[in-house]
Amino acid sequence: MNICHSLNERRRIGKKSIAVLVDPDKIEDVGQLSPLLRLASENCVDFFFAGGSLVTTNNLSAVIGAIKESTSIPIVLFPGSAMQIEPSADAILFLSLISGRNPDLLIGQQVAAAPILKNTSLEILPTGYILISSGKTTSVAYISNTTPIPEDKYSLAACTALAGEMLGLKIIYLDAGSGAEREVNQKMINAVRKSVEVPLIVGGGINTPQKAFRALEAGADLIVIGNALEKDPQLLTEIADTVYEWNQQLTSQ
């Protein structure tokens, strides 16, 4: 599967997607995966992200082989370094923090991480990663080592994500960070959409069935949802119902 291909195509003809995020850290053992592995295949979740901003665990490929195992849903490495670079994943989110002016996070983990990925089969997705503040400083923001886009700097998110376009990214991810207190607005999604013709991604302080429709109704192509299913896992199915219920008024007009 080209996931870069599916990305375009889906957003050409205005069909939405959603992803689970799994971060290693919190698993302390990939049989407590189980329940989500059942509801996201019931639920047609589209994708895994699989990392997080500080992998602390080696657990990563177990995680990677427990969803295989039970799932063919496609993984995506969502790596917060270079160390965190798993070939048994399907493709990998090639991150430029491009909200940031930190030039490891920039280039300098990228150039660490290419010839390691050269030798892999993993599908490189060339991302342009934006931080949008969403309140409280999240993990992201503070190990990144960069101020976030504040909220209200609609135009500024728009023309970095422009920036990033033109630079030849394939996907702009815009995120809100872990635990973020509040979701990416819609006036910031609609922005950086009406901006951009690369797939859009939006994740962070997605949490309700309403928040991801705003997302979707504002742009987003693909919304992640990661921290909320630790709370209410049944979270998953409520907010996939809303994609499927938009992606079928694409088949009824």
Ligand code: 1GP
Second form
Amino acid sequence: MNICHSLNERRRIGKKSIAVLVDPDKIEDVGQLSPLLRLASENCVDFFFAGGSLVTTNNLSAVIGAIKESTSIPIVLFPGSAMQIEPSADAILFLSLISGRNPDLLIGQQVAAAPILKNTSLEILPTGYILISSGKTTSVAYISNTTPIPEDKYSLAACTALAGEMLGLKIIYLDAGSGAEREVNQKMINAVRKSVEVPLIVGGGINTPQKAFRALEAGADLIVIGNALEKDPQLLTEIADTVYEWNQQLTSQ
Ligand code: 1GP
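Could the form predicted in complex with the ligand be shown next, to go alongside the form predicted alone?
All chains and molecules follow, beginning with the one already shown.
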């Protein structure tokens, strides 16, 4: 399956998607993933994202192996650095942190990763990654040594996304950071939505069906849920239902 094509097709018809983020650092034993994998299959989750800001363990391939063994849901790497490449996944968010001014994350890591990726069959998803402030400093803001865009600077985020699209990036990812106190607000999502045509991913701090709905309503094409499911995997059913209901209402129109 070509993931970029599929995201664009869904966007064209207004269909929304949901991804579950698994941070390998938080998994001591892949067996602990079982309940989440079962729920993800039952609830027709569209993608798994795998990665984290700080991968200190080397169980990324074991985590991907466990996901593959029990589901056929596509796995997209969401790397914190060029070191986090695992060829057994299906695709990789080839991120450029365009909200920051850290050259290493704008182009340096990508230069290191490109020749490695060339020898894999991973689908490359060129993605403009935009961090939005969300209260407390998040791991990703700290590790990336960049300042997130203030959550009320809508036009700054919109122009950043537009520049990313003009540079040829195929996806924009608005992230408040994992476990964010405040998710990306609707006005921000909407401002960015209006500025670009490419699929829009939104994540960080989405931990209730209401927050998920607000992100979809404001224009997110794909929402990413990670932290909240580490605490309560059952929450996936409620959040996935929100996406399902949104998509159902399209078919009944
Ligand atoms: C973080 O967007 C992802 O980069 C998901 O965030 O872990 O808060 O759901 P959460």
